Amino acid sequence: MKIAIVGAGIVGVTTAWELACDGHEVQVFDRRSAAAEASSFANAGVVAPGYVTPWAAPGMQRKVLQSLLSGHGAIKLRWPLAGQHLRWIQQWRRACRLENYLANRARLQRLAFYSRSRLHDIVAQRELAYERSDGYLVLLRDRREQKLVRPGLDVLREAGAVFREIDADEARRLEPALSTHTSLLGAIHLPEDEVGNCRQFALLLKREAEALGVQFFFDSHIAPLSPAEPRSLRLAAGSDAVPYDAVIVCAGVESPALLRPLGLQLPVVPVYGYSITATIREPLNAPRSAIMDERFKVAISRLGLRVRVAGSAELGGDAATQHPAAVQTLYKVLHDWFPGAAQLDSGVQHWKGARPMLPDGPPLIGASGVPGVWLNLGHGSSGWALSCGSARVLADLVAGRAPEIDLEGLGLERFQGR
């Protein structure tokens, strides 16, 4: 088939790759100037399937309120808040109910473990070399955090994740550069999890896809799909319609606008995250892999000769405005654990990116209800962790094959009738 993909982030690139492997003629369009320049550009890079869980969880409303009142809180509301944000919050609150959370958590983790397996298959088959390292360490500063993390450990056990509870001494043996001046009670070690440079991987896989005949078109702002010709694409600036056998929407936060003329009202909103990336000053003072500060929900990742610190979640506001308090939290956590590791006086990359979030957590993968139009979107902060599995699932559905995992709750039907 001749297939168009709208969106060249990590989800769009992996989808193009899987469809090309199946023998389809694939063209990918993105409004930006290169692949993986939005949510995929400078994220934390952590691939930890057991920690891929919904935002919408029992007790989360109280945690959000506490975060809003804390100077270094991980979650913030920003002005302006539009009507779509308020509707999203109402749906999110309903999804926090225990039965909804348990169902959505199972869906996410089923996809996340499958996706990690697919990632490893692709890397091995294509011999891709990018910045990555093994292991993930969740740091617990005190007994209160140790107590609060207990339900999360039950989630990891149920998901089949390999992990160990370790004391501070063992944590420092795994990450020798951890500062001794910051209080550390212990940690959760996940040896099978990993960190990798999402954008590097996307660019490498793009090259592999191009070798299979995939064409990428950048600086291409696609117009909303037409009800009269839903399988045709036009440029927003005006152009003739180009017909396809199928159109796949992988455009992140821009997806709802593309699909709205088809009668699809998708509750996807941008939740903004931040990162700073700096050159390592002294390798012995830097992390070996990836750590998560449980208190501040900030990840510190080793990416080759650089260190990346990522965190925060802002609902509302805009992509252009960087709030100093959010950035300062990243610097604080880096200094707490790895003082002197990074060269911070020059050349530091500051980034703010929009995560395409659905209120209940799992992405939307599969048929749109409009013949020939398919969805692979709404992966939130877990796009890197879910991308390879989502792409293979979508390719199987397009081909009329049964995917290798249960797709219950990952389709559009869960939002219909609401």
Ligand SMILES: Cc1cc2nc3c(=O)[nH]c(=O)nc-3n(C[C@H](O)[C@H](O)[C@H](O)COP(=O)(O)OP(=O)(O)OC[C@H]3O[C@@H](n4cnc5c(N)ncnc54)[C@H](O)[C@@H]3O)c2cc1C
Given for the second form:
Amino acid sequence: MKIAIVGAGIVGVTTAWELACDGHEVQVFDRRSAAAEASSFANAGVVAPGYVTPWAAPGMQRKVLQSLLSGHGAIKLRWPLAGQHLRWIQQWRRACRLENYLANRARLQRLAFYSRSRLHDIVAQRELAYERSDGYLVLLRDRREQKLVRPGLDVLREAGAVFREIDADEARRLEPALSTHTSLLGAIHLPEDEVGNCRQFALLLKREAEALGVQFFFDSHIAPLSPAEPRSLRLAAGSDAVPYDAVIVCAGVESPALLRPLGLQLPVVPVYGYSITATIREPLNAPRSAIMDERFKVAISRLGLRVRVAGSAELGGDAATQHPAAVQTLYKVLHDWFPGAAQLDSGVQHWKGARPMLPDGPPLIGASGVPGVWLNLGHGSSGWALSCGSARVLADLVAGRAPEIDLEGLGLERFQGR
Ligand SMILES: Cc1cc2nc3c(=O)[nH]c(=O)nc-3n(C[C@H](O)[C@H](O)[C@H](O)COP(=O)(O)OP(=O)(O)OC[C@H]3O[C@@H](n4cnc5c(N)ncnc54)[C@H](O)[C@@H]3O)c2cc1C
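Having displayed the form predicted alone, please output the structure of the form predicted in complex with the named molecule.
Now the complete complex, all chains and molecules, led by this one.
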């Protein structure tokens, strides 16, 4: 088949690769000038399937309120908040109910574990060398956090994740540069989880896909799909319609705009986060792999010769406005745990990115209801961790094959009639 993909983020690139492996003729279009320039550009890079859980969970409404009231709180509302945000919040609140949370968590984790094994297969098969490290350490500063993570440990156990509760001494043996000036009660260690440079992986896999014949077209802003010819693409600036056998929408936060003319109202909203990335000054003072500060919900990742600090969740506002308090929290947490690790006086990369969030958690993968138009979008806070599995599943569906995992609850049907 001749297939067009809109979006060359991590989801579009992995999808292109899988479709090319199946022998399709694939063309990928992106409005940016290179792959992985939008949400996939500078995320935390964590691949921890047991921690891939919905943000819509029982008790979250109280946590959100507490966070809104706290200076270093991870979650913030920003103006303007539009009608789509208010509708999203309503759906999110419904998804917080226990039975909905449990179902969505199972769906997400099934996909996340599958995705990690697909990632490993691709890396081994293509011998891809990118910045990555093994192990994930969730730091608990005090007893309050230890208590708060308890239900999460049951989740990890049920998911079959390999983990150990360790004391501060052992955590410091695993991450010897952790500052002794910040109090540490203990940690959760997940040795099978990992951190990797999502953008670098996307660029490497793009090259592999090109070797299989995939064509990438950048600076190509695609117009919303037309109900008369949904499988044809046009440039937003105006061009002839180019027909395809199938069109796959992997356009992250911009997917709803592309699909609206087809009558699809998708509740994907951007939930913004920040990262800072700096060169390591002294490797002995830097993290070895990825850590998560459970109190501030900030991840610190080792990416080759650099360290990246990522966190914060803003609903509303816009992509361009950087809120200094959110960035200061990243610097604070880095300083708390790894003072002196990074060169912070110059050359620090500041990034604000958007998580393409659906209100209930799992992404949307599969048919759109319009023949030949397919969806692979809405991967929220875990698009890198979910990308390789989502791509394989989508390619199987396009081929009319049964995917290797159960897709219940990952399709569009869950939003229809709402
Ligand atoms: C602070 C932060 C930390 C994160 N940490 C992690 C983490 O540790 N682990 C993890 O798994 N995930 C993490 N994420 C989430 C992850 O980054 C996203 O889920 C993922 O990047 C989404 O990928 P995507 O391909 O769907 O979207 P994108 O990367 O945004 O790709 C979509 C592409 O579509 C293009 N596009 C859109 N509309 C059009 C159009 N009309 N025409 C042409 N092109 C178009 C865009 O230009 C873009 O390149 C984090 C996110 C943030 C913000």
